Structure formats: structure tokens, C-alpha cells
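The chain that follows stands alone, in the form predicted alone, written as C-alpha cells.
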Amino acid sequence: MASASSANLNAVRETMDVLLEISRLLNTGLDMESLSICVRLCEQGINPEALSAVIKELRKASESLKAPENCTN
């Protein structure tokens, strides 16, 4: 059982890592934490290009945040 188990553990730390090589081909900018996250949600049900809106969107308010705090530095 612990063979199996380990067996597939390997498995998740071997697609999660193909799919961070892909996220950093494509520029994302996501980082391990947050591709689980994104993969955890699409796993549960969650709308892919929904959840990229989402990420676009909480870019661009954090982007406008970070834009004034330049402006008095």
C-alpha cells in the first residue's frame, strides 16, 4: 500500500512540476503555490478562463495599487 501510495505521490510532484516548466514557457508568472491553487480549483469544477479573468483582473487592481505608492517614492 505504501508503494502505491508513494507511487503516486511521485506522480502529482512530477505533472505538477510539468506543468510549472509549461506556466513558465508561457510566462505566467505563477509560482508552484499558486499553479496548485489554480489546479485544485479547475479540479473542483471551476472554469478555466474564468479563473484567468479572475488572475488578470487581480493583477491589473494590484498593479493600479502599486502605481501611486511609485509616485510618492
Contents of the next structure:
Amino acid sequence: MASASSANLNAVRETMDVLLEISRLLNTGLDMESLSICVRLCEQGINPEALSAVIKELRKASESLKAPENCTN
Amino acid sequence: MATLDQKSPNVLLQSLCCRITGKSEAEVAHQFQYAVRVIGSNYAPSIERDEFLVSEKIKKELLKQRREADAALFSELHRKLQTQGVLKHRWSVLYLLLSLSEDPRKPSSRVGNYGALFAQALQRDAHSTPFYCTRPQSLALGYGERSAALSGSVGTSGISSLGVYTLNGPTATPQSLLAGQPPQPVGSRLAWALPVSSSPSSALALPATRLPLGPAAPSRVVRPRRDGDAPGEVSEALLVRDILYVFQGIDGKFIKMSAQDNCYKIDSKVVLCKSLRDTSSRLAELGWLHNKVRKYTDARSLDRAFGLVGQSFCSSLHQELKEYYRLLSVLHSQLQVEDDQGVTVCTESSLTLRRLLVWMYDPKVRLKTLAALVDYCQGRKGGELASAVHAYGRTGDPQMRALVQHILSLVSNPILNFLYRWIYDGELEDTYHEFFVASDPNVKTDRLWHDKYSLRKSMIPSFITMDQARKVLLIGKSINFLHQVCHDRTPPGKITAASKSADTPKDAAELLSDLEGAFQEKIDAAYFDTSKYLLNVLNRNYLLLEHLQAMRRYLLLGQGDFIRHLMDLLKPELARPATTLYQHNLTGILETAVRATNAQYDNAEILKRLDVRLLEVSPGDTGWDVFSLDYHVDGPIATVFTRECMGHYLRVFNFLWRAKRMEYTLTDIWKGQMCNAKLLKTMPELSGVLHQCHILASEMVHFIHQMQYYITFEVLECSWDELWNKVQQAQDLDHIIAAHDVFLDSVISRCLLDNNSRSLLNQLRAIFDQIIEFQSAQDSLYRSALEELALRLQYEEKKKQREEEGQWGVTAEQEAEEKRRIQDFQETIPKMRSQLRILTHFYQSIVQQFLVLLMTSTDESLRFLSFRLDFNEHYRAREPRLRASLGANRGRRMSNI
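We have the form predicted alone; now please give the form predicted together with its partner chain.
Time for the whole complex; same chain goes first.
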């Protein structure tokens, strides 16, 4: 049981590695954690289009939040 | 970390929000709320769930960025991913990565100042929606079960609201409007518009090649939009959508049909920059043109009285409109594709007004041509319509010409069908009076050739010449004539060898392109075959030529021995008053004459038709005045020898018969003179009178001989020769009829029977009357002279007898009586002389008048007749008018001598 779960874990890790590599190739700007969250969301059947839109929005929002901070700093 | 434990998506989302913004859960409440809303409303993707497609897209993207090595690396990784099989939704993950990818060569778009914008929009969104849920667990996520029907509307609305934020900044827009257009799609579009006579199959294939246009060129370029648009302005995309409706004649949101100006107008309230307004007005013209054509076809296609030609015109217009609709549907689907791909994948070839302007250029020209055609064809039908269409084919523009040719070939197809039915079967199925041959159902078969069929001049298509039309009329007429009048049941296929295959529109088009050659040839062939066959039937079965000759022999006195014998036999009968004549007696005499002369060897068919006819009797007429020969004609022959023709023949016969009678009478006179000359030698006192008689008689004989010569040789023989030549060369029945009419006309006019020479004819009649009078005068002269002679001989005889008896030859009483009788007789001689002198004088004055009229006649042969009549200038010497009119001519000749 333990070996099976560890094998499964290995496979998941490898998959995540591959995905991270692809993500890097495509210059998505996602780190490991965000990527894993995204993958999990996708695996649950969430529309990737919407997800990508949300991520973009979030990035912009964080930048806009940062920008005024920078300015004030 | 990377475990795939089943956490609720909301929890995951929240952690994602925290992770990306780098803030605590409380701080990202707004963003989280927004994310939940977006995700929740977009549970069904608008793109295809195809891993392969997505991976291909990724590769292409990498190649575009000139990172071939990375592309290879990606495919390697992708393969690895596929072999591991941990992920269920690989395409989804890949797609997400692709969407988030950025071109490293470009400056990061994240640097842009979207902050304010985002915050603004987010706030607006937050207000516009009810407070959704702060607790992540409450978000329902049964994606698979939720019906896809909701997705369309909700999904697109979500995207369009997002579309505002995906702007890449000002740099992207001009690119898509200008040279950024991929050359291939435009080329293919033009190629679609170019083959004007596009067969339906190729046109059908085209949309398929067009469709992949959008997805084939993926890029991150967004929908073009003008820089610095005022907030109230209508975007170009909306205008494009509007225009597409207007193209079909449907009012758009901003562009509407203006009833009073009869054109499409942009709502004046709409704020729009001038160039867009201009462009869309120019495009809206298509809608107007479309409406025009459509209105015509709609109004006409149900109108049955519009006829077959009109129907095919409508259907050709429909065909063109269908092509047009096909183009519109392609445009629509393109618009749809763009809408669906919405935010992320926009194409460089998206629809803009300018692009439409270019693409719709050719369809516009076509529609313009159609609209002009419709205008021009208003109120026309049948052949007239075909002429109208044909008139539009005379243009230098090859595309327009091809279009019109195509329509023309469709329009003329029913006409050609009519034509072939007509020239090969003689059938006229023209319910709507569209064909250029018209038939009058009231005309009976005996006038079939002359009156039944006629040309409808207005319906002759302009590509068919008048000559061809006449031939076509003649061919069908001949066939009908054969069937109905000649009762010839030969199937039409045997008459003409020509094939009847030319029935399809394609052939029609070919024929139209080769009107001078193939079409003419076809008509000519049918014409020759049919006419030849008809003439053959008429000659072989109905003896047309024999009848023609019979006319000449009997009605125009060509058969000399027969006429002479007939006159001999008829003379006692005809001398009686006309009222005592009986047709049956005369018919008997006619038969006798036929049997006794060479006429008996003639065809029984012809002799059967020969008959006697008595003209209307007026008081005082003798048999000579009313007698006439007749020739019965019926059936097909009557088409050549019509009632009018027979009337002319009768008139000519009467004239000739009269002239012949004069000749006959003069012969009798001469005979009497010869016989009596010797007898009356014993009466020297008569010699003066007799001499006078001889002179007058020879004058008359000369006149009548010259007249007869003129009539026989100058008139009949010449005209007949002409007629015979023409008949031998005739190609159709019309030629024969025309030649025959010309023949009769010339005979009538040269025999002085027409209106122009009425005065001449009157003089001639007077001369004839003088001859008759002279005959009776001379007869009475001879009678009295012979009586006297007989008495004298009797007296001498008696004297001799008495001397033989030994008595005195005569007593003084008898002698005195004899002397007195002789004296009485001699006293009558001057009376006779004066009567003869008066007669001579009368006769000569009439002849002189006749000569004067002849001299002034315009007909050359009549003037020659006058020379012949006055060959020794006997009359000229007496008649000053003759001298004057002959004047110079003869004077010069005299002086030359």
C-alpha cells in the first residue's frame, strides 16, 4: 500500500516537473505552488479559459496594488 | 505540496488568490469574490476540448517566437506527460499554460498601467452583482451536469466584459488594420468572386475553404478599435454586424432603411466618425441593390402570366442572389468564430468595414448589374426580355459580360426550347405568347400558309436576326402545312436529319456564343430539309408544276390548237345573246374541243379541273362577252393559286380571249375578201369600195398581229420564262408564291389591265369594237353585193334561156327594170363608201390616240410596240401630236438618212 502510494506520488511529482518545465518554456510566470493549485483546479473540470482570465486579473490587481505602494514608498 | 487531495475548488481558488497577490485571505476578499464569479459563470469552455489542437497551438506559438529548440523540447515533454497518465484533463492544463504564456521578446505587458482600469472595473462589477458569497464552500460546482445551453449567453457576456481588459495597448490596433492582413484570405475571397459563371459545385466548395481562416492564424491581436474613440461612439464591430444584416435587406440597429429617401441611412443620433460613416454608407448600398433585385423576383416569381422566359429570368436572379447569400453566410460564420474565440484568440483577419469594402466590391458590381437589368427588364416578357438582357451583354467588362451571358443563357433556354419544338415538330406551345411566332386559331386550313402564322416582331430576341426569324417561321409553317393541308404523315425526324439534342441550358449558352455559326447552321439545315421536302411533296403528290403549266396552256391560251378549235366550235353559240347560253352546252363543247385536240393527252388530273364559267350577264351582252374558261384549284395547290390569283387569271383570260377573237374575226374577214374578190370582179363599180375594205382590213390585221405578237412574246413568254426559272430555283414555297405573284402582276400590268393603263385599255377596246363593226359592215356589203350579183346572174340566165327558146332575150320592160335595179344598187355604193370612210376615219383616229398614249407610256416594251405598230410612220404623218412627242428622236434619224 505504501509502495503503491509512493509510486503514485513519484508519478505525480514527475508530472508536476514536466508541467513546470512546460510552464517555464511558455513563460507563464507561475511558480510551483500556483501551478499545482491550477492543475488541481483543472483536474476538477474548471474551465481553463476562465481560470487563465482570473489569473491575469489577479496579477494585474496585485501590480496595481503594488504600484501605488511603490509610489508612496 | 503537490498532492492531489480533493480540496474544494473554492478553497483552492482562495489559496491561488493569496499566492498570486501575495496577500492574506482577508485582503483578497474582493479578488476572490470576483474570481469565483468569473469561474462560476464560465464553467463550459468555448473552445474545443482537444489536447492535440492545443499542443499544436503551443508549438506554433513557440515557432512564431523563433524558438524551434523549445518547440522540440515541448513536444518531448508533452509526450512524457501523455505516457504518465496522471492527469485527466491534460488539454485543460495545457490550454491554461498557453493562455498565460507570454512572448519573452516583448516587453512584459504586465508593466502596463492597468491598475486603475482594473480597480475601476472590479468595483463596478462588485456593485453590479449581488454580494455573491464570502464563504468559498457554497459555490456549486456540478459542471458536467449544468446544461450547456446556459453557457452561450452567459459565457459570451462574461468574455465581453473581460474583453475590455485584454487590450494590448495602442500598438496592436493599427497593425491589424493595415498591412497585417494575411494575403491569402483576401486572395481566396477575390478568387471566389472572380469566376462569375461559377458552377454551383465550385461555389459550394468555397465556404469550406474559407472557414478555417479564423483559427488558422491565431495571434494575440485583439479586435481592432479606433484610438481615442469617444465613449458614446459605436464600435466598428457593431457596425460590421449591422452591415451584415443590411446586406440582406434587414434593418440593423444603427443603419436603417429610410422610406422617404429610399436608401439606407445611419441613424443620425449615432455618434460616429466620418470615415466609418462614409464606409458604412457605401456598404449599405449593397442592401439597397439586394432589395431591388429581391423585390422584382418576389413579385414576379408568383406571377404565372409572366411566362417561362420570365420565370427563368427570375430563377437566374435567384441563383445570383443565392451566391450572394452564400458569401454573407461565410461572413456571418466568420463573425461568429470571432465572437466565440472572443477574448483570447483574435485573428488578424477579423472583419472590419474596410475589409468588407474590399471583399464586397465584386459582389457589389454584380448586384449593380443585376439591379440595372431588373430596372431595364421591368414590364418586359418573353423574347423582349431576352433582347433586353442581351442588350446588357454588350459591355467591355469581361466579368459583367460573363454574368449577363450566364443569365442570358438561362433566359433564352425556354425560347430555344420553343424554337426547337417549332422547327422540328411544328408544335407551338406558347401559352404566354412569349415566342416570336404567333398563331391565329381562327384561320382555317385553306389560308394556313398565308394567314395562320405570323411573326411577333417585338418578341424576336435581338440575338436572332430577322432573316433567321423568318426562316424559323417558315420551317414550322412548312411542317404544319405538310401535316394539316397536305395530310402528309411523315414523322418530323425523317424530314430533317438534324439532331434534337440541343435542349440543355449549357447547349443554349454554347449556341448563344456561336450565333453566326452553329445556330445559323442548325436553322439553315432545318430550313433546307423541310422546304425541300415540302416542295417535293407538292410536286410529286400534288403536281404543282404541272398545274402551273396548265394555267399557262389553258387560261393564258398557250395551247394554240385547243383554243382555236374551241373558238371554232363556240362561235355559233357565242354569237347568241348571253342570256340564251347554258353552261352544260358549253361544257359539252369544251369536252369536244379537248378530245379533238392535243389537249386530250394531258394529265386527267388537270383536264378534270378545266371548266367553263359564265360571267355576270349585263343586258345586250353576247356570248363572247361572258364566256370564260375556269380552272378548279383546291387543297395544297390553292395555297399557290389563291382566290385572288384565280381572279387575276380570269381577267387576263378575258383580255386574251378578246384579242384572240379579233384575230379570229380578221381571219374571217380576210377569208371573205379572198373568196369574194373573184366573184365581184364582174362588178367593176364595186372595185373602189372593195379596195377600201382591203386597205382597212390589212391595217387592222397589221395592228392585231402586232398586238398579238406583243402579248405573246413580250408579255407572256418573257414573264413565263422568268417565273419558270424562279420556280426551278425556289428553295421554299414562299419563293414560288412570290414568283407566281410577280408573274401575275407583270402580266396584268403589261396586258394593260391595271389601273394605270385604263385609258390605253379603253382605246384598245374601242379598236376592237371598230373591228367588229367593220366586220359587220363588210358582211352587209358583201351580202348586198352578192345578192346583186346573184340577181344579175339570174337575169343573164333568164335572158339566155329565152334566147334558147327563140324569144326575145328581154323585154323593154324587163330591161328598164334591170337598169333601174342596177342603178339603185350603184346608188348604194357611195353610201357604203362613205360608211367605210367614216369607219376608217374613226378607226384611224382611235389608233392614233392609242399610239399617242403608247408613246407617253413609261413601259419600254409598250413604246417599242408603238414603233412596231407605226413602223412606216403612216400614222405619224397624219397625227401632229405623234410628231411632237416622237419629235427629236425620229427627226434626227430622218435627217441622218
